[in-house]
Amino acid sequence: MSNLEPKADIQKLIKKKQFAAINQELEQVEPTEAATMMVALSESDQQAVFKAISSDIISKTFKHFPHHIQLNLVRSLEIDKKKMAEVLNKLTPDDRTAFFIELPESTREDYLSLLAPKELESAKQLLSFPEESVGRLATTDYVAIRKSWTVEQALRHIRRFGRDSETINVIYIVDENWKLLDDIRLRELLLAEPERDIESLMDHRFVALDASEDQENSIRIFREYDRAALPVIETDGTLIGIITSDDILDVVEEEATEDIQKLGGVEALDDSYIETPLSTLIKKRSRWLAVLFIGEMFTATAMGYFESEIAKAVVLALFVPLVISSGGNSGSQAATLIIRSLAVNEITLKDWWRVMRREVISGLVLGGILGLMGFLRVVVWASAFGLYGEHWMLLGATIGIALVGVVLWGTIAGSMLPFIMKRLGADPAVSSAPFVATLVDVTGLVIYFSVASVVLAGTLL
């Protein structure tokens, strides 16, 4: 650990223009800590530091900066094209790709022109893959060997090229056309006899990711096989790179954030909350709010349809919020549970009937519990305060029965909507809690007043 205090000491060194000291201090801390220190500075101080510190420090800390600071960093180096080129060339291929995909096409081309031929080829290859695909996450910094080599030759090769590799825990075996044949752990090589052939160590039981598949699918494969890194191949089996667990952790965070935002009835943000322009934030929130508002209009329509019943028994209106909110809450619970289960592959589309059976039972039991509570509420208030008139017992029965029906319907709707969305090819998280609650509000009113018209017929109605 460095003796550098956050922000305050860096600012003192900046004011004294002691940039060599800043370089020394930043070299002594972990890249994440160095990035945190620089992020805490003002924009002008950041630019001063970026211009002064070495390209090695910048390349190591680059991935830990938010994108807007990465962009400011690179722009601050525009007067020093040589240093800008050094930084871009020293970035790992996956970090460089992550930076480039956020840039406009014209700006990206300007920065690509600064790359060395080998780095340029790698960058263009990774950028050629579809957005959100596994190929966009791959790095070409890995070690590959041939099956015809001996263990001695392989270890010499690893010593020579392993320094620049993202990881050397796993070594990849390829043929002359760079087709992936197998992978082998470094431990196996270290324990094998030096003269032994690599081919004799192969078992052909490797796991690889398809470069064109969705990044979200790679999370499941990493979790299932418990690997620190996995190779990425083209459809013809050609090895193009590897993905490491730190990249997958970033994907996990992004996917979880996106799902949480959708569950809250918000379109997923492309950037962090603070980095998202206010106009974009309003636009993404207003779309769902407008949809939900239109849905709630049907609630008003349903209320209007039962206007005569409400006029005859105004007391029914008192319990509308109680009944429909219970349905919305139960539906939101069910939707949240099923969306998460689908996301982590605990259940699949074929499990819909099993889920339906469970939720029908759950809905009846939960509805019965809330129905009993609602009935007792009417009984206690009627007995203690003389409320609800002479037919309070029938009113209590209406509330109790309606709650069973509304909660049952909310539970079924909340659990089945994610399946429907997934079957249609949409993200199940789109069937968010607010969406389910709005749907159940409308139908809950119909159930409530339908029950009331039957139970209270000839009395209040």
Second form
There are 2 protein chains.
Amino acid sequence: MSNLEPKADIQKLIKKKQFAAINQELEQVEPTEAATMMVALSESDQQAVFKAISSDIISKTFKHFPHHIQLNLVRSLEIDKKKMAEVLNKLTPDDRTAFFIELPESTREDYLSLLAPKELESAKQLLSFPEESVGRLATTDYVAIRKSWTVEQALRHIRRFGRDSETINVIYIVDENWKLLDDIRLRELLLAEPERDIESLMDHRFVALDASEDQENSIRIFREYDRAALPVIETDGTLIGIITSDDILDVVEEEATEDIQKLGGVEALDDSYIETPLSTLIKKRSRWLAVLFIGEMFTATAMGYFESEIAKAVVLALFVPLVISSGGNSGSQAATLIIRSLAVNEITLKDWWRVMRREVISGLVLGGILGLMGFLRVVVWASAFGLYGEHWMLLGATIGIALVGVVLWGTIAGSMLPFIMKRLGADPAVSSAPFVATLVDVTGLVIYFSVASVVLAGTLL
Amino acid sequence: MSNLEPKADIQKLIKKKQFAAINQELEQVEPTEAATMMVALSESDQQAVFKAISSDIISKTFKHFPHHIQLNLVRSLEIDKKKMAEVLNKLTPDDRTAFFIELPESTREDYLSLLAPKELESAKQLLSFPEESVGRLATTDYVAIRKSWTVEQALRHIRRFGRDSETINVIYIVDENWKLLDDIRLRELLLAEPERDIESLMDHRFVALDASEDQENSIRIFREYDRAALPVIETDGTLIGIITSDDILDVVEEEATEDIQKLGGVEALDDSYIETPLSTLIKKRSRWLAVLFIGEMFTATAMGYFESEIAKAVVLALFVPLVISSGGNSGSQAATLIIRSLAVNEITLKDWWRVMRREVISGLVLGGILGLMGFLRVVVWASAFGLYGEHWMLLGATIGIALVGVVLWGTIAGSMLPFIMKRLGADPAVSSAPFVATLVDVTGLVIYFSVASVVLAGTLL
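Here we have the form predicted on its own; I need the corresponding form predicted in complex with another copy of the chain.
What follows is the entire complex, opening with the chain shown before.
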């Protein structure tokens, strides 16, 4: 809940061209709400508002706009280069990085040229880190102090520069080369005698993120150390910025979305489903579908081998979908559980044997349950409706035994494939539910017809 | 990275019974690392260490232990009730709630009786909120001030009580009934003249979470407002605690795990995969597998209807797995994309028609691609290996047309089922990949054999 409901109807104010009132209105609401109000406007209204409101409001709400509106916004200021430069300079460094990385190279250069020297330097540095790296998320809005200062000097510095910083819970101590020496909580400074040296408060123990590290790893570190913010350093120890845990929230959601999409047999989308152009969406789905289709073609080959058996006992064909899909379903379950456990570091590669033992037992029990259900399905239907010919008991046994084998195999394959993928350096999420199902379909057919040829030899076959 | 490597081998110290040194060692490292070191010990070593180290260290590291070790730890202090009480009283309120909710009712009462009156009151209040609610996550370690105070009084109060608070970036202003009136940033206090009234600094605008609200909703609010901490209030506006965004990180990971498990056709596990007892694991998997199996039984029924067609043209049976699994795979893709988009609020119920249009086009294109591949598979194999009899061209057409229909249907069913589930008030994630695949298998068979009976009428059939 929030008590921040807007008090005026912005659309009415636009009609009346009362832009001063709009400015005042937007200043009073939370940036995220101001953004929501502006996104809801028509494109021409948006442009009119952007031109009229202060660069302060624009820079604060900027991160809450989708990229295409950000771009429209900056373009609409084209006729007022001064304001455009103001906006770009006032953006927080991490919001600016997020905007710039989406731009084509040439546009990016144009906009960079509008930045003040200090902002330009920080923007270039943050853009120099690889995509998906921790450095790309960093903001330079933190407070750094020197160890030679007194507590009083430090507090004066914080009062002066703390206003624009994302957090002042933690203050960073750096040397003359901006190498990170320590972190210190503001509360420690507030509680210390004003004339004490900062150095005397230092414990030289801190946790920092490596700028070139993958963002995914930073999630683990934030969860482990329960920090609201962590410093980001380069390999030589130079402090380049901080990351706050609310930025990590976005990373966690995005990583989970990517994993979920891969598990569903889709390549990870770069944007949200609804913002992804249809052509991209189809491309990302068709590649995996085609690969799975080629894999699934082997089912036709496998069934071809058993064509004469099917001709002799057509009744066998009726249960093909039931038997192989059970293997696929149990395989999907196992793969999903293991992939997620690997992703959140609950288990690692060395746990494979422990997992294998659990999954063999699970597979046998689950196979036993489905096998019994399959056997009963045949027996009950045969007795009740006189279906499946004179050898219905043997057919029931075939289905039951095949199900135990197929489910056991599906469970083992589904649980071990993610380990194999990880061992090979691939993303375990690639062994998605559809992928496992396809693999198990082909082998499931072989298991089914092999069981049939043994059990039904001399009767149906 | 971190520069917090432990300096001594704790195992050696235990052997030498140097518990004072262990205490010192554990005091110096981060709580999370101290916990990791202790978890690695044997159970008897753990108990020896727990008895020897200070209650301060135990209470700080407590949250980093798995629940069964927490329980062992508290039990090992049974002979030293005084220390046991110390530990329980020193726990932060949110860590205590997390420990207590896992306990059976009777044990919980025993432990509650050890708490000091103030701690007892806060523990009872936090435990009174429903499971999975925001209130269960709240901690009472925040700083609250009165509007009638001066800035100087407020800062004195913060210096005195801020030490134990989880964040002092934001200070909360309450009235005599502890009703939340406003929040104020510490930096504003630091920058204001000491003799000013707090009331004059208030803007009466704040965002708060409702204690009885679902934790999942709080994720959205944290992401939207980019806050490091948010206050939690009861319906009447009483402030009961705060939640920090690093706690929300855990919620995000857990919610994603639950969604992923449901998508894989497993009931959500309460613990991690490896900590879940095998019997629970099997129970949670077998229920869904059995439901899917019953659904899949209809494939045998559906194929029974076409038994005479199969007997006449056994070749039709060979392509059953290929055709129906393509429908299942395209359905899984669509369902996964839509379920995730609904979960993170990228789309809502009212977008169903927009999604439908996109998915119909996607389904036609994807069906066209697979249909062509299927047609070519039959035609090429027939030409190359002389398979599939004299009517191979018609068979190819049957497979191709059926694939277009099955993939289109799979895509529509997969994308619309999550909307239907949500509309019915169920969790969209229930329409998991295996669920959609099963549904599409049965209908896919009907589509396939219907196409066959039209295309092959007068030739094979």
